[in-house]
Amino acid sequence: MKILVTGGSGLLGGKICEIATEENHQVYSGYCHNVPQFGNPFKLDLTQNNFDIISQIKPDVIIHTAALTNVDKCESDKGLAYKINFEGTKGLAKIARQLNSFFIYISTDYVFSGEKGMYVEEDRPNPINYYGYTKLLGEDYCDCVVRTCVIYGARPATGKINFALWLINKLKEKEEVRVVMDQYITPTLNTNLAEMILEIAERRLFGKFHLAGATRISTYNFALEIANKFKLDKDLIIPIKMDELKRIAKRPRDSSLDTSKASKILKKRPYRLDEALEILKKELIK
């Protein structure tokens, strides 16, 4: 296939090039500030809404995983996430429709209130910040929505870091670490979620997906057993509540996703947390 990727040098985007040049797919992809290590490179402004380049390489499927993450920017500046997520995606939307390309979204946890968790793809939304009323609002305008949470991986994106890395870096330190323990997530190793992805993309398969780590469990949690996996220093980890933290936006209690739509229909499954940090830990041996 010709698959083009927005965010192509991101934790996912660049792990979804990774994997598709590894497939022998004619991989394109898009960025804005760094240039991506996998795939055709090429310069994507979201908030220019010109596409014309798309126009020219035709592809069949537009894997879109750009987007304005950083929540507190987002409460902010309400101006440009609304220009990026939604107005961004809409314009990427309108493209794929006119060249017959297979438009898959990568959406997030944060389009749910985070009251009861294990949210399954048919439960409404109903997002508490800006950055979930964006994502939420481009869902309308795809093929294939797929809702993640908590994407980690071996390697950092340009210029951020994920939650283990940065995890496994202070506690290598020997730095204390603060972590919510009254948050419910189902973390997501990028390279499970990548091969995921891919598989739809193969498919074509349209609507919604939660496709996220087969482990519901605290932030607390998930990072003593990241210390666990690397025998790190556990005791370094401080537990805190949600509500010691003051920030500009706020965040789901419990946004867990349900993964079993996916484990039913998919070949590539969902990895329980054990299996993902196994892989996590060889991947980072590389």
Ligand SMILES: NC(=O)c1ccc[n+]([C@@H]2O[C@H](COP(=O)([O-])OP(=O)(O)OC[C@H]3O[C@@H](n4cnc5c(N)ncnc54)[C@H](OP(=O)(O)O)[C@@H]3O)[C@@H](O)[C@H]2O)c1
Contents of the next structure:
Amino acid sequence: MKILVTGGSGLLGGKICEIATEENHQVYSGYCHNVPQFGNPFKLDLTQNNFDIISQIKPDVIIHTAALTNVDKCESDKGLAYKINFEGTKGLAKIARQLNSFFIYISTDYVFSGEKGMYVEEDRPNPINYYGYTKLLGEDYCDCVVRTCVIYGARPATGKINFALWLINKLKEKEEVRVVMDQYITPTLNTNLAEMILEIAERRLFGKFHLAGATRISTYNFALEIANKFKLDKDLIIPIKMDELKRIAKRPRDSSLDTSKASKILKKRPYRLDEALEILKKELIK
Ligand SMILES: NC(=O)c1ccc[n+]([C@@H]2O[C@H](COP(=O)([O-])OP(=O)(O)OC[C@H]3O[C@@H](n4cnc5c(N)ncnc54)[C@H](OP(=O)(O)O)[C@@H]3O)[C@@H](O)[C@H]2O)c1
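Show the form predicted in complex with the named molecule, please, the one above being the form predicted alone.
So here's everything in the complex, that chain up top.
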């Protein structure tokens, strides 16, 4: 396939480009500031509303991972969040329709309020912050919507840190870290997510999919599991309450995703946390 990935320099997009290249697909990796490591890089700034380059590439599939992912930045600069996350997605969807490219959009657990947890695809979204709101608006324009939750993984192309790598680095340096104990998530290994998304691309599966890790856990217990797996000092992890963190944007208390639909339909399945951490460990020592 000729696959175009937006956000090719990101934690997820970079991994999709890496795996798709290994699988001998023809890969085009879009970026804004940081040149991607994998695929044929091309510049695409979603604030510019100019998609000529995509018309030239004529991809079979567009996997749209690019977004303004800084949740607090989205709250403090709503105009930019709207432009990138909503208008950018709508513009891409339009060009995808014109080119008859299959359009996969990566959305988020933050479309939900977090009051219920273990959300299924049919649950009613009700975002409590502007990031979630802008991501939800984009969902209406896509062939396939993939919602995921707290992505982590080895070697992000941009060097942008993610929770697991941040924690490992801090604990290795014997620094204390404060981690919330009253927020529940289904953490997702980028490699596992990328493989499931590529299967969706190959099979052209329409509709909504919750693709996340198969284990619901508090962020604090997630940190303990990581410390355990990497034999690091758990006593350095201090549990705190969400309210103690003075953040600009509200966060859902339980945005865990139910991945039963994906487990039934896909050949690649969402990994349990213990399986995913084993893979991460192998990837980090490669
Ligand atoms: N990370 C999570 O925990 C999480 C959870 C749920 C859902 N998601 C969703 O999953 C997707 C991937 O997340 P991620 O963590 O992999 O993202 P990320 O590492 O923060 O990367 C974001 C990507 O978006 C690109 N980008 C930012 N602004 C852009 C613009 N104006 N024009 C074009 N590209 C732009 C960046 O390009 P440059 O690096 O070149 O600037 C980068 O490649 C996102 O859609 C996000 O909403 C993420």
